[in-house]
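As a starting point, one isolated chain is supplied in structure tokens, in the form predicted alone.
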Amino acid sequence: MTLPELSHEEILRYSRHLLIPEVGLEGQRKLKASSVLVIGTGGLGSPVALYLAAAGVGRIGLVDYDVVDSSNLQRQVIHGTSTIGKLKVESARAKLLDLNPDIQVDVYNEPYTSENAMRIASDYDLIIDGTDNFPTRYLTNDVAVFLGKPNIYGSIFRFDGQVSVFYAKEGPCYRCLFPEPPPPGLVPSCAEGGVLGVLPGTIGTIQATEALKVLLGIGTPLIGKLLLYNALDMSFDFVTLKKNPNCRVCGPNADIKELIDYEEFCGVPGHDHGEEGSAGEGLDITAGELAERLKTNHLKLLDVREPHELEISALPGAVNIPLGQLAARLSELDSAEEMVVFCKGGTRSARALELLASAGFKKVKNLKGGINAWAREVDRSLPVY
């Protein structure tokens, strides 16, 4: 392949590379060959693709469908206040292309399924998983695996972040390390557990990272080895990955040919169908509902949050029983009461009201949307978090 020539502009923009051995001018010719596909343009997403574009890499293709929420921009530092409300692939590609006017960024306004996945990702050396969620996770090893591209993978939770490079052709894929999913609710989100705003940053930068040195060819990419994040320790360990031989999508006995229906494996959606914060059909009471009936009904509330959480909002007269708590305390609720069960979002009482169920509870129901419903919809006087 012939590598592309570097304009006097360009020399003088990555001349800091170019002064770098393993770099250099042919390096950097490199780099603005390559492409790379980022999947989600979140916390992980807005490091990755920056350092990316400022790097020179020379096409980046953005995998998103959502909007700039204010609540984003504690740790999404590729958007900004002035683009709340807009497409993040939109206001991701400005802020690119704002940084390095020299590469080209192709935006994917969609969910990253197993009907688009291939399509998108096919014309791209690497893949960076951004994703937050599993069933997104797996497939975007699964189509790193299908094409032969390596995966660079990260994920982060409160304080702390993991990252690897998955690279079937040399190295485990994700399945090798993960066969199957947690249980749908044993892995909170970062929506529902936190994350410390610079987390992304650092592992999202290392993301970045491992993808120059793929891309280069230099150094030694965290091909086999799952490199562990905790910032309250300011501590770094790794864990040695290896092929799995029953790995059941790059294993040589693999049974797995093409991409399958993840959110059914996982057990959980990959995107946001609108019905975020729901227990299902006849399970749920809206906040406006929930107003009407505590005007003349005595109705048992529950609270699953965790504690701190009530500094930020609570319901008056509210129990208060974390989630994690809940299946020790059931001797605490009376199963003939009528009650209804609410968190931050709808997610965490939703898997409660399950657990009530089955241990005989009949006449509960989730607050759809949570507090947060409550605060938008009933009383203003509550923050919405």
Given for the second form:
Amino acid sequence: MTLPELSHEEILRYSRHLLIPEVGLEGQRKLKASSVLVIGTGGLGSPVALYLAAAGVGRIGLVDYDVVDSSNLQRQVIHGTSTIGKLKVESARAKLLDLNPDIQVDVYNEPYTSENAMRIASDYDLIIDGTDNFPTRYLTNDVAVFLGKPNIYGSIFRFDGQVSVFYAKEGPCYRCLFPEPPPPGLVPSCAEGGVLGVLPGTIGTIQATEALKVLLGIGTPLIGKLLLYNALDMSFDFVTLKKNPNCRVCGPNADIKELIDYEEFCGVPGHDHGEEGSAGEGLDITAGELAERLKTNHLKLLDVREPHELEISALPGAVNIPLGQLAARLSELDSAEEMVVFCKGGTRSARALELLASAGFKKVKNLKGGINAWAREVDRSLPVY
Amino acid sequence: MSILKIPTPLRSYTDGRAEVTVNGGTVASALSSLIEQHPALKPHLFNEQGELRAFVNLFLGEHNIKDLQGLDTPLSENDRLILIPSIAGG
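What would the structure be for the form predicted together with its partner chain, rather than the form predicted alone?
All chains and molecules follow, beginning with the one already shown.
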């Protein structure tokens, strides 16, 4: 393939790359000829896309279906206050083209699903996993395996980060390490558990570094290696990953030959909004309904959030038992009493409801959307977080 | 005695500890020692049948115990075990 030429403006722009022998003029032209698909323009996608654009990757694809929310800006630095409410892919495209007008940015304002993923990804050299949920991570992996493309994986939670290059042609894939997802609810999402804002910056820039190395064919990419980063300990551990001979997508006896229903496989939805959590048909009560009920009836309120969250917002009279302690503290509750369980957005309380139901509690309801819904619909003096 | 490194998602079950000192000559006995000290961890690591959950990855040094002798992998004094969580945030 003939590599594209660089204009004088581009030569000046990439001068610091051209000075490195490992990149040089030819490497920079390789980058100009290359294409990268970034799944998710959130915490990880932000630094990845910004640095790949700055580095001169010729074509960047962005997949996201969300709009910018102010709670994103603590870490999703590609967006800004001026783009709150706008489509994330459009907000990101504008920032990338401002940073580097010489590149092409293709946007896909749609969820990445089994229906569209192969079509979207087939047009790119490399895929970056910057998603925020298990179903999309398994989907991203399987697509990369089926298309024979490298998948630059990064994942974060609170202070922990992981990075690897999953490339089934040369090493293990995501499923070799994680053959199956954790049961729904066992691992909290960032919307529920929180994340240090700078953490995706650290992990995302490492993903961008690996992407550039793979595109340039330089150095030793993290194929067959997993980097484990902990910001609190400031520790970087590396472990060796081997191809799993029993891997269901990349092993010699693989039985998954096409994309599956990943939400069903993981038992959770393919998004991480953490809002409007519902316990299911007939098990929810809305904030408005609860406000009405409380005018006439006494109802026990059970808050299953962590104690430090009560400093942000609280409902008077509510008893606080964090979800993680609920199973051990059931004796503090009376199953004969009518009770409404709540958390921040309704996800943890929905799980609490399952736990209570299995312990014989029948008169419990889940506050749909959590205390945030209460703050939006009933008591506007409370903050939404 | 070996050191077992606990990832942040599981530290709420180890009183916030980042590392736990465990006893035992094999990975299985080290895990028993861990559960004995922090019983709340048990459902996160083992299924109802008492088997290590499929998404739990335990590494001895830089090697997955699945690539060694699994739960029977022998441990030496001061060995370092790392629990690798399944996390999905982005």
